[in-house]
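Form predicted alone, single chain, as structure tokens, below.
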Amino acid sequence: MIVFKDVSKNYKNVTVLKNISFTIEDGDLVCLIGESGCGKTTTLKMINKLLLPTSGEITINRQNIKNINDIKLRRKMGYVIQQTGLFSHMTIRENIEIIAKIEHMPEEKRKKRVREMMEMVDLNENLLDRYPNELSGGQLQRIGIARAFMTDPKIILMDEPFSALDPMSRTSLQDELLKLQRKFHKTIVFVTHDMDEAIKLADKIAIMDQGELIQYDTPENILKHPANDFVEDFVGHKRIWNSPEFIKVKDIMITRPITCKEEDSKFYCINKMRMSKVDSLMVVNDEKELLGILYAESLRLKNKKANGIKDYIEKDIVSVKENDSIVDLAKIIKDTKSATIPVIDRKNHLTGLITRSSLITALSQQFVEEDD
């Protein structure tokens, strides 16, 4: 765990960071983002003591880093920068194993680990004896990642590592980093100026402006609940629609669906639909457990003399959970052609309702906002 507590940084009369405080949990990928000069790279470089705070403290696993030897601290961290930082006079193999060699890792173990790193970043071993100027930009960044992971550090710092790459290489490496993070669960601090990249990669995003930490939260919460106008403008007013996986069923569902009980009469249910201007009722018991759906069409079409509704209830129904995304929801509606989908919790309690019209209304909101 990395903790910044009231950290400031001054250069003569210029304040670069102003009393920033935040915590990076073990295994999280945190993106620092903001406009040029906001202090994000300064913040990153303080973690491995390339820069020292003017005031405040930074701790790693409750130990103040000012009490840790600089070299020992840095050797326990991986570091990936925009131009890879590879040594041009060394082969790819020598670049990857340089820290492991300094740390006296046995030769056989070192060779095996280098092969594992090449496989991890999806590069062929025949590149190991080449030099950096013989590789493409995307390959070099993969080598930079391999070198960062070589000694299996718990913390990896990445300073705009993909910003100089073409879009295809950049997307490929983002996907590769996500795959590695899911497998190894490193604590990664990643500086970027690209909000799309931050949303795609981060567990949490720190938005900075003029040396201040404006908002520190999950991508979902930042998109849905920007802290102020600066964050909303920086993120983009409608960016949430570019990341529909963050829009959940609970954000668009009808929270008070019209219900009935299994013991209610047909007359009561028909009248309730008419008064509520709906064509279906969610059938629940006293504990609000969902038993099925009663459709007005079924009551009209089925020729039964029974006064009760039990024989009319549709029990083979599709349901969703509150935290399902609208991407999942849209697929369910498309596959099942369902016009009415109840929302339930783990215990099958009814918590909401999605209808085709409520989904269309929610999706069309982005265009209404644009017109406004």
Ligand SMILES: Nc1ncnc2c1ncn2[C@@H]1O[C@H](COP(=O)(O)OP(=O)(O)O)[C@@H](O)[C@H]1O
Given for the second form:
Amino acid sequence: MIVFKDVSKNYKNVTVLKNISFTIEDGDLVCLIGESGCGKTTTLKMINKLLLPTSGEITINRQNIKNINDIKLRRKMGYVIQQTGLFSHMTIRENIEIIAKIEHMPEEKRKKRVREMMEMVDLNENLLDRYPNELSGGQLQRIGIARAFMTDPKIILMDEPFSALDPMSRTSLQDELLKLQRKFHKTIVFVTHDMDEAIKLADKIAIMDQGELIQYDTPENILKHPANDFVEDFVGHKRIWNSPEFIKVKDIMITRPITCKEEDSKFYCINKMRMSKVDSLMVVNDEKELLGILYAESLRLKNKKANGIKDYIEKDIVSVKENDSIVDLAKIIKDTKSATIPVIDRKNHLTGLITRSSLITALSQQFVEEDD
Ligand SMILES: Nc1ncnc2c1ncn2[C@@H]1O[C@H](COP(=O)(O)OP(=O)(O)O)[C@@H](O)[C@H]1O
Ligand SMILES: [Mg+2]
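Structure of the form predicted in complex with the named molecule, given the form predicted alone:
What follows is the entire complex, opening with the chain shown before.
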């Protein structure tokens, strides 16, 4: 756990960081984002003591890092920067194993580990004897990652590592990093100025502006609840529609669906549909468990004699959960052709309803400007 407590940084009398406080949990990938000059790199470099705070403190696992030897601290952290920081006069192999060598990792183990690292970043071993200037930008960033992971540090700092890459290499490196993160659960602090990148990679995003930390939250919450106008502008108005996986069924469902009981009469149900202007009722029991759907259409079609509705209830239905995304929902609607989809909890209690019109309302929001 890395904790920033009231950290400020001044250069002479210019304050470039103002009372930054936040906590990075173990195993999280945190993105620091903001415009150029807002203090991202300064924040990052204070974690490995390349820069020292003017005031405030930074602790790692409750230990103030000012009491940890600089070199010792840095060796425990991977560090990847935009220009990779590889030594041009050393081969790729020498670059990857440099720290392991300094730390006297036995040669056999080191060689094996280098091979593992190359496989991990999806590069051919025959690149190991080349020099950095013989590799592409994307390959070099992969080497940068391999080197950072080599000694298996718990913390990895990355300063705009993919910013200089073409979009294709960039996407594939982002995917690669996510894959590694799912496997190894490092604590990663990742500086970027690209919101798409932050949303894709981060467990939490720290939005900075002119040396201040404006909002620190999950991508989902930042998209849904920007802390102020700055964040909203920075993130982009209605930006959440670029990330529909964050829009959940609970955000767009009707929360009080019209229901009936299994014992209700046909007359009662037809009347209820008319009054509430719906063409189906959710059939529930006293515990609010969902039993099925009663469609107006089937009441009209079938056997006219029965007074009850039992024979008319459609029981073979598809439902969704509140935390399903509208991407999941769209697939379900496509597969089932149904446009009335009940929302249930884990115990099959009815909690809401998605209809064609609730979906259209939600989708049309993206074209409508809010008045307030
Ligand atoms: N050595 C320095 N002396 C004076 N000002 C500096 C120094 N290094 C950085 N700054 C200033 O601190 C601010 C934050 O810089 P930085 O953390 O590199 O921003 P970012 O990484 O977000 O682009 C900038 O305004 C920059 O000009
Ligand atoms: Mg920077």
